[in-house]
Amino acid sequence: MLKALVIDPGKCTGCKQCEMACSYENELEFNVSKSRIRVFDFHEQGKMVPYTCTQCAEAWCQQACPVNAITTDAASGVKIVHENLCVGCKVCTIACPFGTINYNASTGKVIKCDLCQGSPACAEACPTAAITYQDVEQAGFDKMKMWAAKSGAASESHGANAPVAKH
């Protein structure tokens, strides 16, 4: 069964304990730089977003690491970066659409989201439940369901005036 961290941004209050509890657990000190997910935040809208790694099937950031220091973890499906490997000239930073992968000035190399080997920090310390772990397939279908929520209220609120199709 493959999991996924699965972001509610509604839910987001911009606390950053997920950024404090990923650097801790990954590098041993509370600091936000250092850490595989980011708060981003849309103050004109008035939202936090947190974001890290996508675990794509097709990643670009594996595809253009020159020393292949970047691999899928068969189980998870998981990007993971090999330290021993990596030699810090940041390609996969660029390669990265979503700017999801970090350069650690302090080891030379670049920092991802491994998903904590299964047990994420960041969604275990997350207070609202704005980041959880979870199956693929439910991942999906509570997407599914938001959509139709959301679609459902749209329809509900043009009532009579509503388009139809015609055939």
Given for the second form:
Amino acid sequence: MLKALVIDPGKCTGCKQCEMACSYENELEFNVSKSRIRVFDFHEQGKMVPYTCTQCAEAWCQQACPVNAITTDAASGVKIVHENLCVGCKVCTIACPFGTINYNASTGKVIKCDLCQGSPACAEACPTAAITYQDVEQAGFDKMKMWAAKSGAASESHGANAPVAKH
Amino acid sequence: MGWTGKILRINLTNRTVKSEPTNKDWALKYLGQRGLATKYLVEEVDAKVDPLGPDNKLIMATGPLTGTAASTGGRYSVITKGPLTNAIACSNSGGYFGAEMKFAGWDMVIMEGKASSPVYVTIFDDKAEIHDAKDIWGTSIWHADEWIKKRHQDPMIHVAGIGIAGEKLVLYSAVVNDLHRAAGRSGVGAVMGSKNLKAVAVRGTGGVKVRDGKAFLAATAAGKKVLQGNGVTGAGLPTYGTQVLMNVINEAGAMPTRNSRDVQFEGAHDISAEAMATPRKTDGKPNLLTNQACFGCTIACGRISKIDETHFTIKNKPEYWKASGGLEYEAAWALGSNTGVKDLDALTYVNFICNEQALDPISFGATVSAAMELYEIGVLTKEMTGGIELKFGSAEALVKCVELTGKGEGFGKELGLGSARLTAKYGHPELSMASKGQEFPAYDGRGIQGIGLAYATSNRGGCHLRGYTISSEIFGIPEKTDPLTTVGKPALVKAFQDATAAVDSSGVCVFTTFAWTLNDIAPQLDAAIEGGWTADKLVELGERIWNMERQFNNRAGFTAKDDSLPPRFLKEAAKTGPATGKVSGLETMLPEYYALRGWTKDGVPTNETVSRLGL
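Alt. form predicted in complex with its partner chain, vs. the form predicted on its own above:
Time for the whole complex; same chain goes first.
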């Protein structure tokens, strides 16, 4: 089963516990500027949105890398940066359409989410379940269910199958 | 580890910046934030200093847990001598600024002297610079915040600074960071303004390390679990914010109303948390958009609100059609029940302006309410207010007042004095609902006896956050006490004051203490830093800090006479609710409080107390 991070911005409070967990996992210190997941605050709309790499099946970063420093883990589908091979050319940061692979000036290499070898620290740390780690093929089910419920409610009141009122 | 070990000293007179090591001995003895910065202040500043003179200093300080994964670990405090009170001032704020300061590598930033012309300071990691602020002087902090981020081409910068109110030395102006988080009380913003300092902008790319990572992750995870499982921090605060209190305190008959003439507000429900979440009749949308957390906070009590675009306050002002920081309980009370105004969107707008121009809404609202009483008794007239019909209950008057005070213009200059100076100026000092010159917050000392003693003895003037006995007297945390009795309250107040001083020195938020005791905080601190931190050691730390602050105030000229409440609380009984017929029993409680503190009957720590605490 392939799993993915599923993000529900509606539940995010902007606490950045995910960023701290990510940086601690990868850097052994609390340093949000080195986090692979970032929370953006769209203040005027009152929305906080976490965002990170979605592990593209055909990853642009990987295809752009001139030294093959980015490989795919067969079991998890994760795109992994091999630091020993990365030359810090940053071409992958240009190629990625989502901006989720970034240069780390203190090491001269790029960093991106690698799903923490199968147990993402961000999902673990999120206090509101805005970030969860789920079966990738069922990632949309919660949303489908929500819309199904609305659709069901609508058909009950207006639809052809609405029960006939009893007296 | 925990501490960065570095302090940034900025001299605005000489325009110099200097890095120095954090005094390790003091850090082990005073922890951080409130405790450590106060130690620096009392060592470096004469207690008799003019708060708005160049010899006063302004310290921005983080705690050891600031910038870590400890829940609510994003706090910083502004420590200085306060111009509203002439006492020690220590105002605590959340948002993201404090953590960013830590990531930039600093335990504290000490501002000294006075710039010859307006400046702002940037601190980008270890590089600090002083810049000309002529382009943002005379503008709001909302404008300055945006301008600085654009000017330095970095949206990740976090800014703390003052609005026009602070520039004009409004005595209860605040330092606002991240647009709507405030080091709100005692006029710390005016001190910044007096130094010609508009704002401090920080950006950090470094990390915070802890002493024992494994123990730290375990201790902080345990702490988060406690918060999540608690009814107040796990459900009440995230859902309703601090506004969860509005109906509860009103029913307890402890809601100061119309300058504390009444103790219950007939409009409380209209300005409550429930009202904020209910769709408006006018546009079908609720005032409250969502809750928001400060850095690291797993409670997330912050309110994000949006005003109806057709409301009279903003219908021709699209710049206020966006979402921003909504009403917390203290603001809803000060701006609302205390002025008799029950128009929720009007209060939200006034709160927006308090944030935009960096005003403390508690002291502002309480000053307006004192002025409304002066107006009612005919001491202030329409000619004197510049045409404002300053009547209790008038949203229009309140709105006009905040617009003028935020800019320090017209009648706003008078309001900017605070209630103590304003009422004294017009010959009615008894109408100021303040202690040591600072206005009380949203709990009446007749209906909740312990909080009256906490106000009278608060080192920074009238305040609920130096010893929040409401937890015990209303919520039963950690154990229920009867709000109407004075029995046992001196010990309760002392315990809350000491524990809070420790919490305020650690980098976490005092709201955690609805669920946490020092037994929950000590293991988090101990895993982060050296020093062997236990709950007992934190209690002792808190008592040491409290006495250090007290000694500063005594040196500044405060005596036992200043541990007082206005005559209204001592002589005019509550008219309705459970406290009907009650006045504050301050005079009964105070001698016992002094004895418990180890102070003389004149309120001075005895030599024995001073040496016991290692002061």
